[in-house]
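The form predicted on its own is given below as one chain in structure tokens.
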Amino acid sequence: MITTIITAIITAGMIDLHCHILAAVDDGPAAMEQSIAMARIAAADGITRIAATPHIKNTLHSPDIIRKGVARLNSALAELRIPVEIVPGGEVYAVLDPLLLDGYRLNNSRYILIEFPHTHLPRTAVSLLFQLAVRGFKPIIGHPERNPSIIRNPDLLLKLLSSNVLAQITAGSLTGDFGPQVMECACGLLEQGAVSFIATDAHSVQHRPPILSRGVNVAAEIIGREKALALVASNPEAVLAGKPVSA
């Protein structure tokens, strides 16, 4: 259990791979002004790039809508001189047909952010991930530390991971924002080397804002500064460039 937070480490140039920053698309910000406010918070925290990952679940938002939203937001940020770049992506529900998902890859790479049901890990999880791999995707499992099945048995996640299937935990999970059980699971997954990325899963200025540094500070106490920074810098950089992620 983490009892103290180490002195803040240098975290400029961080990349947030999971953020609901596009306005009026899902349950993120309702208006462009709120998206801009989120970007200001991210920039102040040292985040320089953000993957816009609206929920692709009950509504299959058109990839073109996402691309246009990203372009509009980047234009606004450039005009206001806010030093954050937005790239396209999506948070895709795991049970969707892989044939529908090409337009939701992170920055048009092979990587795709996958969300399992919030209530449990399906028995078909291995098959679902395999079908994605067959289609050429490299799945990133979003916030597994918040899944009740994995909280009870973290080994369920470990059995899913490989060089082609990676995991992303939420910064707020490490700082206790989701409660002690989620925090314990997140810290345990870090200790076991099961985590490749830390992201914000931000939705607004008030609700889960786009702040990575606090989670990175906790991670650094568990796995060391260099490894913690890799989870928000070199690893997500590899994803956006479509390159292999280092172990």
Contents of the next structure:
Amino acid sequence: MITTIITAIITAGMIDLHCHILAAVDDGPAAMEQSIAMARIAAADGITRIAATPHIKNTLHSPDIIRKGVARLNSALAELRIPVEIVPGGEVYAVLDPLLLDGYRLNNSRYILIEFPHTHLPRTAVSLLFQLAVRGFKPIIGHPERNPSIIRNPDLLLKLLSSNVLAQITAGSLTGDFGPQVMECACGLLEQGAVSFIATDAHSVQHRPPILSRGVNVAAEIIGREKALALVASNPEAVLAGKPVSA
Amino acid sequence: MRRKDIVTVQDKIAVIPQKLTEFSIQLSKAEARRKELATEYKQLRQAGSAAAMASIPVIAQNRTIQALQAQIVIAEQRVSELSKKYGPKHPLMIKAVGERDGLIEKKAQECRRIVKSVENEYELAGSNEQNLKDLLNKAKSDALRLNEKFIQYNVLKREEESNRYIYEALLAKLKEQNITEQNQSVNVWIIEQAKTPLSPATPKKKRNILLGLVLGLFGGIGLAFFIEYLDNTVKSPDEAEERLGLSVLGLVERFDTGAGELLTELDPHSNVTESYKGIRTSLLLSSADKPPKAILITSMLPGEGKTTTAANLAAVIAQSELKVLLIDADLRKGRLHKMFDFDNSKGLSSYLAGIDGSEVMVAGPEKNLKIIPSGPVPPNPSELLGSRKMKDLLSSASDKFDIVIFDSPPVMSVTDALILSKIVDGTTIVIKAGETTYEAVERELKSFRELDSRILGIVLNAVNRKNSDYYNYYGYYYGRND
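Any chance you could show the form predicted together with the partner chain after that form predicted on its own?
Whole complex next, starting from this chain.
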């Protein structure tokens, strides 16, 4: 209990870069109340800012809808005095034409959160990332530790990463929510310094709620508390500020 | 006692017959002697007179008698000589006659003595014979008894012989065993006392179980790898992309077609629907190239899911506010009309043959979806599909619709799909996961490449969700796709 409180104090000011908190846009919460409940959980965990990242895959939600949703949620949270700020973003399907993606950048920075097919890592991944780079994007690869191709061969991810291409893992992957193989892959990527961010990829209150601290604790055991905290604080802070992510 | 008897018998057995012979010889000698003497005695008795007696050999041959007779003869002669000279009373005459008479008297006395001695001798011979007879009889009875005992003896002797034989055999065996024992004691040394085993020597259950376990485990793993090695079917999207050099547009998991193949109508949030939407995104919104307007859906082999893919893809594209025309270009075994439950008396074949007009196009289940069924089976499908009219149909459809999708026969059997691939913007190949081999796909891909047809990518169809991990890392926690 005390550790939890201490952790909460230490980790206060965490930023969640990947969260399906907007209501009624994707497979996240269906209504505003659920979005607020998720925000309460996040606030209790020490999260102060959340990037709303709805799926941009089979439906290209207009950036306008996202901006409006974010504004509405922020005013509701302010009214309820929940100390969490929502910023716009999106979880973008990697094969989409970069020309379509301008409205889904994280907090209007150059960073964009992308997801590869769940089934495999396309052989065109390098080309897709290049296409994004030449359009001025800085792609962040979402939950690579859950991609079957990368689980089998983590080197595939390491070859994709550069100063312009970063990786974000899911907090639940570190605590074993996706099974031992995903956990092993996540920990391995952490050890190799391939991970720049830990995020919740939360979809609801019940399953995989927006809690970062548990994942951070696991990460702290692997790479040390300071570095683990950077993955949820200074690194995402730099993203939202549109600054380069240090190491 | 018995033993002593036997010893006696053994001794006597040689003596008795000898005795018997001896006695009988003596007896016959004695008998002959007695008879001889009896004859002599009889002659002597019967003779009576001295003259008769003198002729009897015993007396006649007697030397004393013969000497006396000679003296008598001499005495007689003297008497007769004197008688001539002297009268009977002359002294010389009397002396001579006295001498002669004395001699005759002597001779008579000698004869009586001889008779007496013959008589004695005869009696002696008789008693001697009797004695011998008694002895012989005794010997005979002895011999009889001996014979009886000899029979017994033989019986005992046979018994003894057989006993001796057995005894000797046993003795030999005993000695043989002694020798064997002696030999063994030389070669074998007791190093450790044998212990009574607590468990059976064979079968060694633990070892066998362990061996079976290890063999089963490694054999099973080996077999699994071997089968995997032999299995050359398209299964994983990574491998398919790498080996075929094509993008995987999407995976569609195997689903039960019993409730209908048009899943897009049944459940808008199912995994399969999401998969078709993903394929739609990959086809139409990807950066790779200019989005295709006319798309051919085909496969290498029959039954891989061309028609299902074409219909469901057309439906999800129509749902995204794009106008879609779905054409069943499989003029041989068209199936779209069955799936959508249309009349097939008019269709693409009758349109291309110039029989029917634009009325062959019918409305689909979605607002933006129009469908042209295959129509009656024509005699020349390839010719019709390659005709000028086909191109005209496509160009006019491209004006009215955003997307035109063609269903087609499989590549392997006929050239229809290859002909169509030349007039569309791109071809999508449906591969049934775990059934179609890389060889089959690669062979047909060559035909497309020779024609310089553009291939948009692969749809990996009928993926077995249970056997693949492609969904697991996403469905593990909350059972829905993110």
